[in-house]
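As structure tokens, one chain now follows by itself in the form predicted on its own.
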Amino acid sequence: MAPRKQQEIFDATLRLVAEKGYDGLTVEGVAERSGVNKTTIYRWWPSKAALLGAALVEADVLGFEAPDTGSLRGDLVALVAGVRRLLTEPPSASVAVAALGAAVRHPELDVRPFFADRFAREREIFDRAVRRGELKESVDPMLVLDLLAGAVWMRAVFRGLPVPDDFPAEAVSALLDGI
């Protein structure tokens, strides 16, 4: 399948899940919005869960590159700022909340590849910090990421509170400098 057409399918998938939730997402709706026959979609993805899982990893709207600011602190602040944008700015906010939230109620929707892909990219931040002598090798990168990203999720999604511009720097400082 042509990459451009694949992106159109993924974009249609994410727009639909953002508008109608996982329960309202249908392959037929994606086919209609993307201008592709539903049999073509089923040829590549056997279910709406598989289609949404692929869209989460491959869609441009949720694209991600790990920051490289030259320091662990700078990289983590930039990373948290990216999570903040993902969860608070359209169109990614409604997509992320609807799609990732659906995984809690729908075990057939496997979001582990989404998080594995992100973590594989984020891991370089920690590898660079170890090489620069800013971080001990014994530090668990996943724990650090869970603490920082979890803080944004908790505030933005679960508590429904604003996430101010200075939140990323404050969260990173609380973690790196201690309370």
Second form
There are 2 protein chains.
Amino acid sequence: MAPRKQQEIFDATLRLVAEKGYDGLTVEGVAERSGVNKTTIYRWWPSKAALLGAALVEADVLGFEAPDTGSLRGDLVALVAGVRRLLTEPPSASVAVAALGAAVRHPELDVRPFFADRFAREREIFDRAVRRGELKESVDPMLVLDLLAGAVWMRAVFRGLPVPDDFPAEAVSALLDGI
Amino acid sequence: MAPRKQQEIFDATLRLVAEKGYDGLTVEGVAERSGVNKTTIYRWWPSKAALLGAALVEADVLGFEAPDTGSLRGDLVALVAGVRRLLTEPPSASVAVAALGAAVRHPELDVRPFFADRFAREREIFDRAVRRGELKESVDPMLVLDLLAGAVWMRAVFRGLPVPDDFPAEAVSALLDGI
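Having seen the form predicted on its own, can you show the form predicted together with another copy of the chain?
Now the full complex is given, and it begins with the chain already shown.
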């Protein structure tokens, strides 16, 4: 399939899940919205779960580049600010919250590749920090990422509270400086 | 309503949501399971969302006491170990994951009282640590709790990875000692 056509299908998928939630997402709806034949979509992705899983990883609109600001602190603050945007600002917030919420209830919607793909890029931040002598090699990058990204999720989604502008810097400082 | 009767209704509610998910939870099902008349349940809780919200806060089976081990580190490690149990071990894991996942998609299911109720108790850990001189008064307890609890959620639910036995101690050490 042409990459542009594929992106149109992913866009339609993410827009639909944002508007109607996972339960309202159908391959038929994506076909209608994207103007691509339903059987063509099924040939590439055998279910709506597979389609949404692929869209989360491959859609340009959710594209993710690890920040490279020159310092570990700058990179982590930029990273947390990115998670804050993803979970609280349109258009990504309704997509991310609907898809991640659905994944909890629907094991067939596998979001592990989404996190694994991001993690592969996020690791670079830690590799560079170790090379610059800013970080001990023994620090577990996944633990740091889970602490930081999980805090944004807790605050924004579960507590339903605003995530203040200085939240990224405060969260990173708690980790880099200790409490 | 007699407290024991109320606990039986909450138990039935939590068992049903664990077995069938939020979509499969009905007040009729709770009535059948608990042997309490449907109209009686509706008189106390006007919807299944209200019923589940109350059960999350008031069910004895999810009862929560803030740990008091004598040190901030001990208290926080015990707290994270409790969140790990809540999210990964039966019977609480299927209840907590189903209910919290549903709350993301169903704003009428308000889990904020669940987190607010826990937070009111968890604060004691930080108050005691400040009084003992273990913690600066300027540290934001909610930030610390969101970092720690969010990390367990990220690892166990979103990444779908095992949460190792030493995860609570490692996560707390990252915060207390810095990375």
